[in-house]
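This document opens with one chain alone, in structure tokens, the form predicted on its own.
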Amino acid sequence: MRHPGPGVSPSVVETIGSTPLVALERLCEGTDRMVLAKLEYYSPGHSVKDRIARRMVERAEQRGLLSPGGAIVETTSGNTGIGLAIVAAVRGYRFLAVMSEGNSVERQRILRSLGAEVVLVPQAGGGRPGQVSGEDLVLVERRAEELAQQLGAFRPDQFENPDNAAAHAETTGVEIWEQTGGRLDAWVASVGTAGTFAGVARALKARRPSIRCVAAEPATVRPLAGIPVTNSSHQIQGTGYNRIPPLFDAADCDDAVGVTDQDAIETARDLAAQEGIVGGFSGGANVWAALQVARDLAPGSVVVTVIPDTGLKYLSTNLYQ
């Protein structure tokens, strides 16, 4: 069917990306530094993971790993699954999202609304709603592999798939460079699969190697900093799985900052109350870490971070109580 005008997208998949970059002027007031936040909840699945979902599926189609009517199985804390569910709905694939019971109920409901089949995996050592550990992730991975083999399904495998980081190197990082006119001094982001952090770092350092790239990780789970784990459970969902992800490249990481649950929560609340930006736990963690990095830079410096998803996915948690 012919579309009514040049501004009409053929599907919602084509609207992924091109998200705004916003100055956090109120949180930075009086510091002589500026933190800019890339609002990834503007994508249709309301998270940064929409970008990798589109890229991984499109590359799988090109390589003959996915054919019409095929199935996709993926482990997810929710956001990658939501992105994949959107792409699968448009492309006509069956999608099974395998996730820990510890992830927020909002994500489960969004996945089901998009036609995904949600497979919940009990947590190691018993239920801890809102807290997902590295041990939980092992169980989720095991179940996803079983299902993929049973169904002969395509597994995007976001932790291992280089298309994850490539999506950010070719889109997110380029957008940040163009939106700032190349005038930035540091990039800060939490590390889960490491795709966002690594892809953007690669794009920025290719353009100016002196840009400082700092990873954020939960204060009790800091493998990137080489610090022993003190508590594998934390509330910063989608990060801190007590492993150095295969996509993480130490050559592109200048430092790593630890963020407590409380710092992440309080900063997310400040971000909403003072900037009108309702982000999730990792958004609060990213902004808190970015503010710390900014304080160590020269006056006039600019730090860029990302709000990975919307806080509306966490209303059942204590984030905005």
Ligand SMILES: Cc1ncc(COP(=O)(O)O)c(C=O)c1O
Contents of the next structure:
Amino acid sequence: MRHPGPGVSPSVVETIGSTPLVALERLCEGTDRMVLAKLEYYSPGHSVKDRIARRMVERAEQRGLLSPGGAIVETTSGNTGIGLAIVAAVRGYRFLAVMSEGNSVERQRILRSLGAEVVLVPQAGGGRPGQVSGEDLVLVERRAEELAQQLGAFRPDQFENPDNAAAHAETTGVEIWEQTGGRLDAWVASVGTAGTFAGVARALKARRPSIRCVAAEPATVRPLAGIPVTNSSHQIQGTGYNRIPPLFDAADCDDAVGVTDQDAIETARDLAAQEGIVGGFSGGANVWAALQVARDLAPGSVVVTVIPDTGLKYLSTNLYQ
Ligand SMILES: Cc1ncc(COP(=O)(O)O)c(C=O)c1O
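Could I see the form predicted in complex with this ligand next, after the form predicted on its own?
Shown next: the complete complex, the earlier chain at its head.
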């Protein structure tokens, strides 16, 4: 049926992206620097990962890797799964989300409500709710590979798939450039697959190489800074997997900043209480790191960061207790 007007989207998939960029004026007060936050929870799956889900599925369809009635299997800490579940629901694919049992319960419930099949993988050395380590990720990866083989399913493989970073280079990065009118001095983001950090960094440096691009990582898990891991468990879900991800391009990274769980949590709480922005752990980590980067730049500098998802996904954790 024809859609009734030019402002109507054929589905939620077409509403992904074009998220707001907001000045954190209250958190920056008195600093003579400005941090801007891109609010990715405005997307239908309430995270930055909707962008890559759409792109990876559309490219797989174009390449003949996915056809009507097909299945998708992906390892996910939740957000990529939610994005894929939305795209799979709209396009009619079966979707299996393989995740560690350490991830938050909210994520599992949302996935099931979107029609996904959730496969939970026990944690290495026993359950630690809310804390997912590099070792846990290896187990999750193994299970996903087995399932994909059994079903002959498409594996988006967000850690290896160049469409992940490309989605951010062509949408998130371009939006940031256009929303700021090119008036920014630095880009800061935490790294999970590195798709967000690397894709945006590539887009911005292609337009102005002097834009400083700084990666954030958990203070105890700092492979990007070349510092030995002291404790692989941390609370900044979706980041800090104790490896340099394949999509990470050192040439586009000017520095790496370590963020403690406490700094991430306190900043997330300040963001909510002072800016009305209810982000997740990584949003708190990103803003904390962006404020540090801003401090070291000249007065009048503008630093852009991202709130990857919503704090509403972490209500069962200590984030907003
Ligand atoms: C909440 C959250 N923050 C940050 C990230 C990191 O993003 P990327 O994988 O693009 O590095 C993720 C990735 O899953 C995430 O779920």
